[in-house]
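One chain comes next, on its own, written as structure tokens: the form predicted alone.
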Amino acid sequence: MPSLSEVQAAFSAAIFDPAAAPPRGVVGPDRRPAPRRFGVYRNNVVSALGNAIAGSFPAVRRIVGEDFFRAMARAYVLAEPPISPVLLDYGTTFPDFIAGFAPAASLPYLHDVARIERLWRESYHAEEAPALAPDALASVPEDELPRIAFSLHPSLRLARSRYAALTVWRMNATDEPVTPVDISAAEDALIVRPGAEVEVRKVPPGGAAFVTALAAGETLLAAAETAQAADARFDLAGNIAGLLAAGALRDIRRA
């Protein structure tokens, strides 16, 4: 006789395999096999998870249209069922799935738009924390500035793209009319929620490398050198001012 865990595993596998027959022991009120009842239950589960994905990625849905999105979401649900009981966690891998979804290959920026949407959601639900005051650096002696390090706000997320994914996301995050855009222009997005609202900003040249270096614990001087090496247009003062204005920094640490 199979164990409870084996029965549960078989039941779950059958839910996400449309060709699978109902597991042994799954019967109706009359104690007889009920494939039609099981089929209804299967469809309800897949549909509910598809609805969850649709609610999390409205811009992607608008870009590709309802029918295409529903087909793509169903393919995702069947390929990657939830691994957490928290529905909020579901969809983390959807951007990567889109990147490998052949019917979406003509929209190479689509998975990056999806990533912005997913990170927006993560930022919205991230830990609450005060942001560093915009004038906080004024209290640091000038000779100590190169050696300080920053803790980043827990809601901060960074989305990098070889395409104009941020612009595309902005145009499709609302019902505003869509206008032509140069898709080939690379854009990085900084996503943060220092207060009640999530803010999404375009990262200036070298800014993504700078933020990544700060997140790794590098000092201000080392992070600036990393950013300068990544992009000669990097402007330290402008990037620091932008991060402070966005509420992306949490505190200052002396290295």
Second form
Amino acid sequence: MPSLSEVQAAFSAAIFDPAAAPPRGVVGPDRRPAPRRFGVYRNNVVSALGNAIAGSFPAVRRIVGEDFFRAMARAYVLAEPPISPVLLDYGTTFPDFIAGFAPAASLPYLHDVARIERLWRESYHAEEAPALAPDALASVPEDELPRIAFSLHPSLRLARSRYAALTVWRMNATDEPVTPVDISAAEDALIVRPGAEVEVRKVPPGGAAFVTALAAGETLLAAAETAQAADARFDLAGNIAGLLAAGALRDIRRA
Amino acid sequence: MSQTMKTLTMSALIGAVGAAMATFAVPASAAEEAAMEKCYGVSLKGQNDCAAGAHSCAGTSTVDYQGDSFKLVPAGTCTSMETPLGPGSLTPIERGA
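Now that the form predicted alone has been shown, please provide the structure of the form predicted together with its partner chain.
And the full complex, kicking off with our chain again.
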């Protein structure tokens, strides 16, 4: 007689493999195998998980249409069932799945839009924290400024794209009509929730490298040099002001 | 605002921090929003809806599992949104990366 964990593993495997026979022991009132009953159960599991994905990626859903989205979500659910019992976490790998999903290849920006939606949710559920007050830098002595570093706000996320994924996301995050978009312009999005609402901003040139360097713990001077090297158009004053205004910084750390 | 630094000197950095601070001295929002364009926070509709009742019957068909052939193409707003590569087509086409 198989152990309980063996029964559960076989049951679970059969759910996510439509070609698999129903697990042994799944029987109807007549004590005979009940493949149709198991099919209903299997379909409910996959359908419910698909609903969770649909709820998490409303812009992607609008972009590709309901039929395509449902089919793509089903393929994802079967390929990558949840590994955590927390449904909130389900879909973390959906953007990567879309990137490798051949039928969606005609929309090369789609997985980046999905990434914005995923990071939006991460930001929404991230730890609460007050943002650094915009005037806090004024209290740092000038000769210490190059050596300070920052801890960033816990809800801060960065979504980089070779395409205009931010514009596409913004246009599809509501029910407003869409207009043509030049998707060839690369866009980086800064996602942060300083208060109750998640806010999304377009990052200026070099800004993503700057934030990434600060997140890695680099000093203000080193991060500015990194950003300058990444993009000659990098504007330090504008980026510092932008991060302060966004509430993207949490604390000043002095070396 | 538009300082182009070849090498980032300490004075340039101090100047930049000062300039950044100055944007907060102006009362209105124009200066601070210039650096990063704020989009907005979009609330996800029905995020916490419990749809258990709705889908308990929705999946009763087993037809979905009859075949695995994927013939659909994207047909949502992408068909009217893209320009440089042409509008989204209803048939799969090759497009440059």
